[in-house]
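So this first bit is one chain, no partners, the form predicted on its own, shown in structure tokens.
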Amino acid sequence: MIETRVGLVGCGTVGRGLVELFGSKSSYYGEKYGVTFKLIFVTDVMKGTAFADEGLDARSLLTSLEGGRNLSLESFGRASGASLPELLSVARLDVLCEAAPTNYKTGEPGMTILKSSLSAGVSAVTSSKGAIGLDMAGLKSLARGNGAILRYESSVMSGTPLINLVRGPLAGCDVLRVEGILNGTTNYILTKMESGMSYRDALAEAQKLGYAEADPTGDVEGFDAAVKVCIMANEFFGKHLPIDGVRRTGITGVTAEDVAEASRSGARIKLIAGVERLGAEVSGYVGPRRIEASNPLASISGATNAVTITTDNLGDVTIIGPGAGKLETAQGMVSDILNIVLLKHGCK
């Protein structure tokens, strides 16, 4: 059995989902993969820090997190007041999981968290988009230089394995274009507008359901999708695109009549994000587009994500799945952790 010592930074929705999976599926991970996870510490700027060298009890920890209690006041361990570098120096981690909120322009706090981990030779998994979109190449170089591994599957389509699909089963294919629906909030809003809702009412419903933030700018103006395009450009084409280098238009200018007119002709309006290579040039784009019924992306409703990968050997391959959610995003992180652990132990 491979014992894996894990630390977690960020105890919001995704972080709680990861703790939940560690608690509910521990036996499965052991039986299926021969891997056991020891959660050594969790730390969150709002919720405090809990540390236990022998491993935290995931179910007790989840109860505390769901109850909104400050972890530093719980009897979980001795390093409750330590900074992240101090925690890393004593935790003897195999993998650090970063699930903090993200800033698209600065990459913080994820950038500092990931650099701290990789500089210490600790492999890292992240669900945040900011740092990976801003400097994937630099973070990968830092990981290689310190004998660590960096993974970020959850940064694009939550737990839907777009990155691992291209790295694995599609290996050997030349990828020409990757485009699709990468923001569930805007797809939900556009779907509701098809039923006659105004943009304003559809946005309000999305906010009520938790799909959209109180300030929805990142979603509706296309920033969230644009930073995912930056990640895809680097991952699939080795090209760094700054977020300002992505052609970007949001959905705020889409009217109910635009949606109705498309629907009358059998088409649908979707916010399409993509990256493509033409010769030596790689370009990224985000914007509302009229999608004909014959396109697989036309059938995608609600908060679901879908991406079509255009390749030389297989033509178009479309992957559909959740693009958000507590357990869905945490699943992507678990997949990355298992990938790192099995790779390090020569099992993959």
Second form
Protein chains: 2
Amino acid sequence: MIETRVGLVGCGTVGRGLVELFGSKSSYYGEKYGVTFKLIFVTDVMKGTAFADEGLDARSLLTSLEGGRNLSLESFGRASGASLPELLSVARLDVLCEAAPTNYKTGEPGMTILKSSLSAGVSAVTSSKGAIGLDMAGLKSLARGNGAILRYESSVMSGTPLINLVRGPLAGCDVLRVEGILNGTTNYILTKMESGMSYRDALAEAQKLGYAEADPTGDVEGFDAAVKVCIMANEFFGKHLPIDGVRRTGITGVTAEDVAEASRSGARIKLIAGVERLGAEVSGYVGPRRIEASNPLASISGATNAVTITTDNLGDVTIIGPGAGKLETAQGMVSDILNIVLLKHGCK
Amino acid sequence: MIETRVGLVGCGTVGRGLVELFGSKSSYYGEKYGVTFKLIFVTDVMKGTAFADEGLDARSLLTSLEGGRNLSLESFGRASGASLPELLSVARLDVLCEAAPTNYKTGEPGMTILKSSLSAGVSAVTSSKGAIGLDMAGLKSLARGNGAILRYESSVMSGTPLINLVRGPLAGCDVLRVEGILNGTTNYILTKMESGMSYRDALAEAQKLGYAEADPTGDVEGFDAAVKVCIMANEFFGKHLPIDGVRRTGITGVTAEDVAEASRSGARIKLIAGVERLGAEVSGYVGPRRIEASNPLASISGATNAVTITTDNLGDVTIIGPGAGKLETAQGMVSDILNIVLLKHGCK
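In place of the form predicted on its own, the structure of the form predicted together with another copy of the chain is requested.
Next comes the full complex, and the chain you just saw is listed first.
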């Protein structure tokens, strides 16, 4: 059995999902992959820190987190107000998991957290797109220089494989274009508009359901999708695009009539985000587009995500799956951790 | 640069595709993965054997193969009539590629070829489904016992990732069901029937285009899909199903009226092949089914393949891509080889 010592920064929805999976699926991971996870510490800027060298108990931890109690007040081994570098220096982690809320302009707090981990030679997995979108090359180089591995499958399409799909199973394919539906909130709004709702009403409903935030700009103006385009440009084409370098149109200008007109011929309006290479040029784009019924992207409703990868030898390969969610995003992080661990142990 | 010594058994369409990729994409593989392929030997029961310890030239080899000339008459290094075990004993291969035509009843000639390779401790990649469908467990155990790796991505959906998708990027997911459109010929026929063609006429057209064989039984009665179900049962659930253990109905009973009736409500008739686990029971099935428009599988036309993987934490993940083709199948083999090589060198 391969014991894997894990630390977690960020105990919001995704972080709690990860703790939940470590608890509920531990025997599955053991039987199927020969891996046991020991959660050495959990730290959250709002909730404090819990640390136990022999591993925290997932169930008690969840009870505390869901009860909204402060971690350092609980008896999870050594309660601690230690800083992340201090925690890292004593925890002997195999992998640090970063699941803090992300700011796509500064990349923080992920940037600082990932840098701490990688510069200490500790491999890191993140679900947040800010830091990866801003400086993938810098973070990767830091990882390489310190013998660590950095993975970020969940930063795009939650746990639905895209980054690792191209990296592993599609190895050998030259990728020419990657585009699809990368923002569930806008896809939900556009889907609702097909039943005759106005943009305003559909947005209000998305807000009521918690899909859209009070200030919906990040989603409806295409910023969220644009950050994912920056990640894809770097990942698939080795090209850094700043977010302002992505041609971007949101869905605020899409009218009920546009949607209805498309529907009449079996087509649908979708917010398409993509990146493509033409010669040496790499360009990223986000904008509403009419998608014909014969395109698999036309079958995507609600908060589901889908991406078509256009390659030299396979033509189009499309992957469809969840684009958000607690366990969905946490599962992407588990996949990254397992791949790091099994790669390091060469027993995959 | 990691030099990878490769041998190839079978110079039909797929084998030639592999030689073509080794030739045309060698600088791409070098730059992107740091891997160079040296094709040490090529052997085909009908065409003879070419062997060169320093590596065969892909371009001259293709010219000969496409000219229909006998390999051993050409000056590709040491012309040889050697048996496969003899070739293996001198070739010092990293990976053997098997791309011979497959017989799903006997698994031959793949079974014998793969056993020779694995028992000599040489990792193997195959595109043919016969041997893998018949005795995956036996072959894997032989591989393990000899320190070799066996991979077979192209045996289902050609190079479209399914096996390696679940193995790598979906690691940690518990798979509950895998089903989809796994036979391009029948999907082509059903697609044609939607434009009002009878089954007979659609089959005749598929035969004229070379999609269906003169004796179409393997495709239209669902045997081809059923072998893939056997592979999936073993791969995803560790359960050996003999082909007769798959509930199987072909498309010969599907009428133009069935297809038209489904079309009227936006649905489509598809030949669905799948495997699912219920408790300890694993069951495999192939049969025509009505698929509603909201299901991504309904958007699949012609010879394209698509599979939906139902999991515990991600719900449904669907992958769509080519189901056959020279370079498409060869690409799946290249992906397998790269993954073996990079895994062995721990630098993925």
